[in-house]
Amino acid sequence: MAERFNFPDGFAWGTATAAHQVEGNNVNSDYWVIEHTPRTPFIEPSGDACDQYHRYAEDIAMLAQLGFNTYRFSIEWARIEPEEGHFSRAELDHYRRVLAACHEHRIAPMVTFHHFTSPRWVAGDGGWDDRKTADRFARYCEHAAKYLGDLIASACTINEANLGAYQYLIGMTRERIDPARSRWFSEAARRIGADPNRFAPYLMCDHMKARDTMLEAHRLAAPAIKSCGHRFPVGITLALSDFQAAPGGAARLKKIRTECQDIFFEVARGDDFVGVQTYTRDRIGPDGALPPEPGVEKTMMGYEFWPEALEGTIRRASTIAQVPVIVTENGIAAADDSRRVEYVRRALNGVARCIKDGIPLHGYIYWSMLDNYEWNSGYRPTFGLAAVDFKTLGRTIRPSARWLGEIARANAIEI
């Protein structure tokens, strides 16, 4: 028989959006450089993306209908510093009106200050194999929040920032892109006027510098948007499967566990939460991750459909960097909607035996507000809690939306 079960007061219900994903023609970014070359292995480009941009308002005031009290988003680099050591107070003015926009809803803004993208002039430069990019990314915090951290409610220095490492360790991708090898990566780094061995945009660099990049920049991004004098939580977001071993795999997955989960959760024991995202299960052989089994459900992204997996990677997030928790992202890109629905019930059972069992866990964050752009899959898979139609760039809400915001109002659901 169901039960009713109440989430603490105080829970965070949100969504969440990424710059490139949803704003458009960030031209002065690295993905958009890499989406423009002949060849590339993005099926499309960014283009106008969802318009957020110019939408925001429209956008933030769905989510306050809808019930939710959170919205998760980043502010975008490559804009705000288009040149080394060039701050631009136009872009920053448009933050601050995003910012604002989110308050005067009663939508408590949680920002994020690096979702992939990057300055051209970063990725040209040694990029995230290249340490002083750690020291570059701390003066950008810390002169971004002093602009913004007035309106800012919480923070995430960097999202996902264990990903190459992750993929590279369960054998999704190469140690690094040999511009040798690679002509369109090759003529992307020349467009920019960069050296291709120079050239190293997140995801595509060597993955194993660029997580010890990524860790260093967080231990000096977090103190430096603390400086801004305003009190606000920091943490920082993982890339977090839910990991089980297949036969002959103990000793892969452990290792994958060390060198892309555990040493991010150690550097997280200095912060006020760590985020988890989590998306499906991997089951890991010898050689790293297997491939879903036959017959077994997939999502549009070819995951296999695992809500379950989002209780594990609390357990073990929380166990081992021993601060709060806040899902900063679980969701699925379904054609079928009502399979959302089935996916995020099952994920929020997961959330509520946590909470049951004592784990701080402070809130649920859905990946996404809006169908958007699925980096090199184009704008075909649909995560969105909206439909975006791309021609005309209207928004749908689905009946999943409405099904969560109801969740989200009550602070309650049956389980």
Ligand code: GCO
Given for the second form:
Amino acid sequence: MAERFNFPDGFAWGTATAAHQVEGNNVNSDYWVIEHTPRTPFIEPSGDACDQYHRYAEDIAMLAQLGFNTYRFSIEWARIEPEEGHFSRAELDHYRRVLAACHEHRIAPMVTFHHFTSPRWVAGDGGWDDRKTADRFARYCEHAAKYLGDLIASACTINEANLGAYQYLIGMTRERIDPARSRWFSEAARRIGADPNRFAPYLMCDHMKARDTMLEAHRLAAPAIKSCGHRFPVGITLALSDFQAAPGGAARLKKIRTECQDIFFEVARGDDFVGVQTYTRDRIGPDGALPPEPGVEKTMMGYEFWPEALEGTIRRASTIAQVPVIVTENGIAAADDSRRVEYVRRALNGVARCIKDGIPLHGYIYWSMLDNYEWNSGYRPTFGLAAVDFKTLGRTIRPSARWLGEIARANAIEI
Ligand code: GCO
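Hand over the structure of the form predicted in complex with the ligand; the form predicted on its own is what we had up.
Expanding to the full complex; the earlier chain stays at the top.
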């Protein structure tokens, strides 16, 4: 018999986006250059994306009408500090308007200060390979928080600060792109006047060096954000696969967990929350992640359809970080919207089990509000609760959006 489960009062129900993936024309960022360089691995450039830079008001109104109370989005460093030390008042004002629109609709804005993209000048001058990027990032955070802090409800310093290390340790990527062997990469560096050996955009740099820069950037950015004097929770968000040992994989699993999860959980101990971002599980063999077993259902990203991964990662994050958990991303790219409902339903059952067990879990944020620019996969994977017609930029609400919005409004599910 179905039982009604009530989420705790004040539970955050939201959706997430990232500036580069939805705003459009993020021309001063490192990724924009990469997308436009001949022979780039990106299948298409981001272009206008969802034009949320201009359409934020309707998007935020849509969220509120659906029943959500939280919107997680990122502010773009490449817009706010287009050249070193030059902060754009006009771009900060833009984000003040976005934040104000959230408040107008009783949506709590959760602001991410870095979501993969960086200004060209940062990436070209050592980028995430270089420790000084941590200082530069903290300075930008301090400046932005001072200007925007009165309107921020909660903040994430860095999105998936462990993603590069995670992809490298499971064997998905090489240690670093070798500029001598990669013409497109050298050409991208040349286009911004950088030495290819010093060009280090996040996820295209030395992943283990970047991990340490990211850890340091977070350590410096959290107090820099808090120095604005407005009191709101600050945390980091992490890419957390549910790692499971396949035969012979125990030692490798332990190494991966230690080096790309636990080291971050330990840093999060000093924070107000830890952001869990989970999409699937990875079965780890002796040499790294194994592909999904033949015959299993896969998402449009090629991941195994495995919504139970969320519960596993929440439990680990909570046990080790020992701070409240917010699910800052969970979701699925699905051509069939009913599979989205099924995925989220099962994931939320796991969330409910965690809460029943006393885990302090403060919110569930679905990735994503809209179909958007999925990095090197372009516009093909559709994660959105709302579909976007990329010719007209019109939005169409999917049934899953209404279904999840009703759960948010009721703050309860049938389990
Ligand atoms: C990430 C990011 C998002 C992605 C999402 C879907 O996890 O890579 O936070 O930018 O778009 O996860 O893959």
